[in-house]
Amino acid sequence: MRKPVTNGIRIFLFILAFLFPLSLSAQEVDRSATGGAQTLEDILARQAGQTIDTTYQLEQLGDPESAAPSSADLGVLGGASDADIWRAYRWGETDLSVSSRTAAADVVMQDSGMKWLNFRAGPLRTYGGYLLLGMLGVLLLFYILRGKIRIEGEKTGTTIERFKPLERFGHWLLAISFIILAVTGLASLFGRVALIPLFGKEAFSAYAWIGKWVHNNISWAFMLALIWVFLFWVLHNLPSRHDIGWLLKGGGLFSKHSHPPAKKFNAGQKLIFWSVIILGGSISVSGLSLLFPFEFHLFSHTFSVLNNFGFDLPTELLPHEEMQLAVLWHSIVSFVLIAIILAHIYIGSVGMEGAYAAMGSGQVEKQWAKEHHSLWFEEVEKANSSTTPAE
């Protein structure tokens, strides 16, 4: 009858721990019952994410000079148990020799590497998959309330060309690419939660290689788009006046006969533009530090700048460390961007009549761009009856 007694005091303590975490940490814990080795108590607080005194773990490292002969019932050989070995080890009291001479070969034991893997598959899947969730039910109500955006005016028939073939070149080079990779990296991330009760696991596991092979050559065409349309775009992208108005008047999204006047790019595509250029950098960024392991300390030189400004962060992390954050803003940064991609590609689609066509042929109906872009329509109007011989 003892052993329930003995679980039941335990469970007691374990809830004690974490309803007043403050108490066990306020208390000397006595280790002369564990000859110095930790205790239930001392279980419970790490639990309890409680700092905890780890002196009584490295005066655990074993000493040559008392240990029992290795004849003895418990005499161990050099004089240290695989335990004290493994401890100084643990706490940096050991002399370290590894055959690779790289700083990550250094590192077997890592505390931090939970705290990412529960990251990883609980708030980052959880909160992220949300996001997505959430912007397509914004969209489909969207398109409820307020249905497809028609072109207003007569259409006349007769096109003006919004976009040149290397312009949209490198738009669907940067689309293509990123939906390739979103895909897979969702596949990644949502993958033995949501695939593998589909597919089973040797499937899966096939697919997830394939996956993480395309997901990292694609990335090459990503950062090339990325450079290609900033250098087409960036200049037509800077602000203006003209873009508090539409923003004020919800780019005439919301009423109808309603269009702010617009340049070539109105307001919110700018908003696209720079969110794709500044995110998908990040993203480029930390998937380079990804493709090319241990070659970067990204977050250690970030955190040193953010201390400046009065962030108290951590500036010595060990190279798994960093490759761990790069993973989580890599992820994070991503689930963003695909989220602002979904209303652009809505808005893009079946969101507004005529969109498309800028992006397919070039071509677009010289209604709608009047009604969309009337500061832009005007100015090609404007060269081209210029260029025009008079009859």
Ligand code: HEM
The other form holds:
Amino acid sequence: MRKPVTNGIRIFLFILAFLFPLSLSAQEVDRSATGGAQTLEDILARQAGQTIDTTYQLEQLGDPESAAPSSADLGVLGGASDADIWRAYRWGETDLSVSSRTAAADVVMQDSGMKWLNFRAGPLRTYGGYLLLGMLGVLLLFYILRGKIRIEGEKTGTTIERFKPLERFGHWLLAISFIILAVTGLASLFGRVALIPLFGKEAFSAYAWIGKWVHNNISWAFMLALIWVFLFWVLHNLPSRHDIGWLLKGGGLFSKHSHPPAKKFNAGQKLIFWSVIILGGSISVSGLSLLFPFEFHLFSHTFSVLNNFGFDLPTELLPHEEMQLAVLWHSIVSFVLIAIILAHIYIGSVGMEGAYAAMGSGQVEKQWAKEHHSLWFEEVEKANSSTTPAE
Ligand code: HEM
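Alongside the form predicted alone that was just displayed, please also present the structure of the form predicted in complex with the ligand.
To see the whole picture, the full complex is given below, headed by that same chain.
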């Protein structure tokens, strides 16, 4: 019963505000209690993200002319309090200079901090969390409905080398560093809401300190491994005519007895590879800009390029805004790559019989190779037979 009434009141108030805007907005706020300064209501309204009329602050910039000289009793150092000076600065009514010359030292005030904090604590955590939980749910459902993808033909009992030791080293350097980065990164985002209630502030702050150090330093191993796997595998991940057929058949993952032909990497793996290279590259670049704060201006440059394609993005970003965007972009892209890698880990471990061996010992069952990478298997068998001397 209540709902239609409240809507009715809202609509009525809206019409009223529309018809008599001046009367409502001109309502004088009594600031006598705070000597003309902002009231508690102002602070609460701003924290709630409401826009409040702050022009009254322009009258609160201090009055040096009438200030008692500092030599007099109760004399003052100048006629403007710190609050007056900050207000004057906010309104551009004074010209502050700063003594420190560090990066971003000349930015004394910036408005985007609260928006950034609210976005990070709100939509970023919520939808990032949904994405990862969603992916885990989908993988569990896939496992329940499709089950482990088995080697269907008769196993030969003989193996073929799929990945050489250097390829596997690059893969595991990439994999282990990525997993550590993901865990420490998620902990820094969800620490306050998930870990502090569990372990308490002291334990969490100790962990957070170590986690940040590990995250900042293991990132170099990830970036090195990214270059490594790129150099080893890029030629095997160029698009080929077999990819369309593979994708159209869903790689045979959703139905039994269907094994579309594929070379060393099938279309699905090529998507993983390029996701890792492109998203991993973007996470690394935004991560580097966070490792060297205020040194890189990634977003103003990127936005100015994008503006050539009809966007209208801000190109004059404060160093703090660059950092805020770098943190958000770094986190958003990481959520997407972690979700993709969860699917990769599933298919590379419990989801497919015989797959793990490729990255474990490097030797795969020949029947597995025939079923999942038939064209690659034929190439290798041909190469092996041409190098093996005839009896
Ligand atoms: C425990 C975690 C992981 C397991 C069990 C795993 C397993 C595997 C296996 C078995 C392969 C070879 C597939 C084949 O024979 O074709 C592979 C390939 C690959 N892995 Fe992983 N992996 C893991 C984590 C990661 C992570 C964290 C990344 C990147 C951040 C990654 C990136 C790749 C790439 C790019 C390939 C080649 C393309 C592909 O097969 O998808 N892996 N992985």
